[in-house]
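Given next, in structure tokens, is a single chain: the form predicted alone.
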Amino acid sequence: MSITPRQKQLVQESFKLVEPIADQAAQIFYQTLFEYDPSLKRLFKSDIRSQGKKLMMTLKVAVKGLDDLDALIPVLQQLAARHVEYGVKAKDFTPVGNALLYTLKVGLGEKWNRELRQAWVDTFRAMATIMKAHSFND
């Protein structure tokens, strides 16, 4: 994965300032995903306030696993396997980066940035990356 340690602080740094909101982030996230690609909403089958609650709970896995980046590929691997069960389709990250970013944007306010908002979309397609070479080949 290459993000700088620079990249690695900011997004750990700014997480932080995320997490205390992390129901109203999460209610964001999807009503913003859900409009940008409503064909997604299909692959929620359960009560989108509990899928929240997982999403932020995943990020902040994953987040915190920059700091091992060894560790965090196997973690990111078995992450999708698991979405590719649920039906997730490679393209299904674009949105998801994209509905993330608005998300971080809107949660941070006037924190956010051009150098944060670079380290987020590096961090995020970092961790694309090595979850669709791992189990997606659509």
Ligand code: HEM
Second form
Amino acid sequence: MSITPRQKQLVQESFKLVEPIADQAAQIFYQTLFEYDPSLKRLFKSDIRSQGKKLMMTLKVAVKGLDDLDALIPVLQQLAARHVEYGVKAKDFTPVGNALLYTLKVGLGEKWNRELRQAWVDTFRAMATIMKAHSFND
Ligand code: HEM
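Same protein, different form: I have the form predicted alone, so give me the form predicted together with the ligand.
First the chain shown before, then all remaining chains and molecules of the complex.
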């Protein structure tokens, strides 16, 4: 995965700022995601609070994983296999990635900038690429 040390630092530091506003972030994320693609609603079975925890888990996978990329690959492969079970398709990574970026932008306010955006774009893209290569063939 091609994430620079600077990008890793940016992603990890910005995540710390989102953690305290996890509930609001989750609300923005799911509202935005379902605006982008209402058909994704049916994939999410649990209530919004536990969805919030899931969003933070998603981000945590990204943030923690950057410390040890080799160890992250099998974790992402297992995660990908579970996502196939949830009914997720390869094309769904685009609205999810966009909703995540929008959530970070709103959540971080004036701390959001182009460099930070690019760091998250590259991180999400790297994870999505590994997940899609492993389990998604549509
Ligand atoms: C880099 C990309 C992603 C990461 C790191 C990620 C991470 C996670 C994690 C950690 C969970 C908690 C359950 C588990 O560990 O299996 C989860 C659940 C879930 N994710 Fe993702 N995810 C990603 C992309 C997506 C995409 C593209 C979709 C498509 C809509 C999606 C839909 C779901 C659904 C439906 C659940 C289960 C929700 C429920 O039980 O109600 N995820 N995800």
